[in-house]
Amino acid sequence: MAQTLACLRGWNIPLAQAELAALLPDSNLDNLSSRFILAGEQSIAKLQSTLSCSSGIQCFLHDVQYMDFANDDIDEFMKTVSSFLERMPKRGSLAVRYLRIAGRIDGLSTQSLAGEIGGLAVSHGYSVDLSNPEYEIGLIADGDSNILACGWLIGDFDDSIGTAPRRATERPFFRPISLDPRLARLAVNLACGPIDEYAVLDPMTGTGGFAMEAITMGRNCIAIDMDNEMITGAKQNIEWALENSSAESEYQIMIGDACNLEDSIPTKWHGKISGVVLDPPYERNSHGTHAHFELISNTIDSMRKVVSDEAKLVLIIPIKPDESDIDIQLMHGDWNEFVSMMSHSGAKIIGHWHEHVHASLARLILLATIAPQD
C-alpha cells in the first residue's frame, strides 16, 4: 500500500484524532510534528468509506510526498513530486488544489507552488481542468509545523461537512439544548467504529440528534425514549433529514425504558449493538425519581445485556469550562464518585475530551468499554 496522509479539521483536533482511530482501527497512521496531519499506510477503499461518515477528518492524500519546508530542499521535494506523477498509471485531466492550515509557511507561496505542480503534470502528459477534472492533486501547507505535503486527493478542501442544515434550529422539532450535529456524528463514530451490519443504540434519544446522524451516514439505528412527545418529534426530524439523503439503513424509533433495554429492544438486535451514545437529561428527567448517577448506572447495567462484545459507550456530561484533565468539575455531582460509579457498573473509561459550549458550560465526551453481561 502507498503512503497515506490524513488531514484533520480544526474544530476539535483531539476528538478528530480519536474519531480517526475509531474509524480506521487497523491503521498505522501516526502523528507527524503537525497537530493536524497523520501519516502511514491505508487502502483507498477504506479511506473513501471513512470520509463518507467522518465529522473530524478533512481529507486524505494518497501516495503522498511530504517535507519539512524549514529544513528540507524544495527542489528535491519537487523531484519526488515529478517522479510520483511519472510513475502513476493515470493520464487525463487534473486539477491541483491547495490548502493552508494553521497559517502560512514563511517564504512559501502555496498558490504559486500549486501552479508549478500543475506545470509538471502537463509535462507528464496530463491536461489541466479546474472545473471538472478526472483527478485531483492535493497540496497541503501547515504553517504550524512547516510540513508541506502533496498527493492524490481523496475528499476535498471544503470546510463544510454537510451537517449545518441539520442544526437544531433548522429541524421541524427541536430543543435549544440539542447537540451540534458535528459532535453528534463524531460521538456515533467514536462509539461504533467502522460502519457494519450492527446497530448504534441511542437509549435516551430526545429530539433524535444522534439517530439522525447515524441514519444519514448509513448506520442501522435503534433509538428509544420514554417520552411520547420526544419519539414523535424524533421521527419527524429523521424523516425530514432523510429527504435530502441517499443513505440506506434499518432503523427503529420507539417508546422504551433505558433502564430495561432487554425488553425494549427487539430480540433480533440483542448482541448486535456496535456502540451506544448517551446524552442523558440532567435536569428533570422522564425516569421518575432516579438520581443522575443512578440513572446512568442503571442504563449501563441495562445496555450491557444487549450490546456486542466489542461495543463502546460514548457518554456526554456537562462540566464547568476548565480545560484541566486533573480537576474535572461536573455540573452535577463529584467526578471521583462518578468514576467509581462507572467502574462498579462495568464500564471502563478509556478516554475523555472537552468540548466548549459557552462561558459557563462545557461538555465532557467520555469513551468507555462496556463488556456484555454473561
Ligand SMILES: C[S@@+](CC[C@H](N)C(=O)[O-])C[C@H]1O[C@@H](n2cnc3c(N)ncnc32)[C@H](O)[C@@H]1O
Contents of the next structure:
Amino acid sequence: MAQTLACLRGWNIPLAQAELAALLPDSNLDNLSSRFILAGEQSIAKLQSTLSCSSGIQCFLHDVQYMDFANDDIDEFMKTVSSFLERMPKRGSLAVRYLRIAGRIDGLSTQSLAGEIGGLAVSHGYSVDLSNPEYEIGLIADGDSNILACGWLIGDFDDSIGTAPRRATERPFFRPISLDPRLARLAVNLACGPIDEYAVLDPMTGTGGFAMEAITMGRNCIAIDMDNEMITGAKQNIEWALENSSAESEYQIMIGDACNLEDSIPTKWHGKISGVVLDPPYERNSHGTHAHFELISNTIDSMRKVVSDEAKLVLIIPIKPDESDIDIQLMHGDWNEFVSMMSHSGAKIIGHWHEHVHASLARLILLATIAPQD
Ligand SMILES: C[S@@+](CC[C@H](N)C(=O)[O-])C[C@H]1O[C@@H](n2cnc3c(N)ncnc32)[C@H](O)[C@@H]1O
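Shown: the form predicted alone; wanted: the form predicted together with the named molecule:
Let's see the whole complex now, leading with the same chain.
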C-alpha cells in the first residue's frame, strides 16, 4: 500500500492535527510525530483538494518512505528510496526539494542527501530540472522526532500560507474584532469537513472573517449579522478577497438575527448547513451579568433548526492565556457554567484548543456536535 504522510505547519500543531482529521474523515491517521501524520492510501486528486483548502497542512508526501535517523540505517533507507523510484512508472524531469522542520537532525545534511536522491533519480532514468520539473520529490527532516521522510511532493514548502494577502489589516473594511484568516480558515474546515455542496453558516459574521475564507476556498456560505454596517463591510471584504481567487461558490451575506436563523436563511438551505462557525460578541450588559451565555444558547437553539444531521459547531471564545486544559479560565464568565449551558442547548463539546493572541489574551477554539431539531 502506498502510504501518504501529511506534514503539518508549526503555528498551532494540535489545531492542525484536528483540521487534518476533519478534512480526511474516512482515513486512519497515525502520528509518526506531532507534525508527521500517516494518512493511509489517498488519491493525488484528494490530497490536492485537501491542501487547497487547508490552513494547517504544509504538504503531503505520497508513497512515503521514512526512517528514524537516530536508530535506523541510512543505507537501508536509501535502498527503499531507490525501489520507490524504480516502481514508479514515471519518466521525465524531476526536482528533489528538501525541508527541515523543528530544527536540525544531528549528523544529517538534508541538502546533501537531497543531492544524493537526485543522483539516484537520474540513474533511474529521470532528468533533473530544478526550475520547472514535471515531478517533485520531497525530503523532510523533522528535528523534533529525528524522522526523515521522502515521497512524491504534493504541495510545496512555501511557508507563507495562502491566507497572508487577506490579513485583517489589509482588508478594505477592518475592525479590531476581525479574525486572523489562518485561524478563520481552520475553524471553517473543523466545523464543515471536506468541501461539499452544503453551506457554511457564519451567523455573526462581523467583518466577514470566516465567510471570506469559506468563499475563497470554494465553499457555499451564508453569513449573517444584525448590524447593517458590518454587512456592508463584510460584502466589501468578500468582493475584495474574490478579486484574487478563482473559487466559485454560492453565497449570501445578509442582515438577520442569529437567534432567529430559521426566518433569515432561505428555505433551500434548511437542512443543508454543513457546519457553523461562531465568533460572538462579549460584552457585559448594564447589570454586569454575562448576557453572552444567553446569546450563545439562543443562537445554538436557532441553528439546530437549520443545520444538517452531521453539522458541527466551532465556537471561538476569549480566555486567559494559560496553557492548562484542566483549568480553563474564560475572560467573561465561568467555564463550568459555560459547559453546562452548552449541554443544555444540545451542543456536545468534542474538542477544544488554545490559540495565543497576546500576553493577556488567548482564544479557546471549541468544537461541538449540534443535534438538529425539527
Ligand atoms: C466578535 S464579532 C464577529 C467578528 C468576526 N468573526 C470577524 O472576523 O470580523 C460579533 C458580531 O456579532 C454580531 N451580532 C451580535 N449579536 C447578534 C445577533 N443576535 N445576530 C446576528 N449578529 C449578531 C455583532 O454585530 C458583531 O458584528
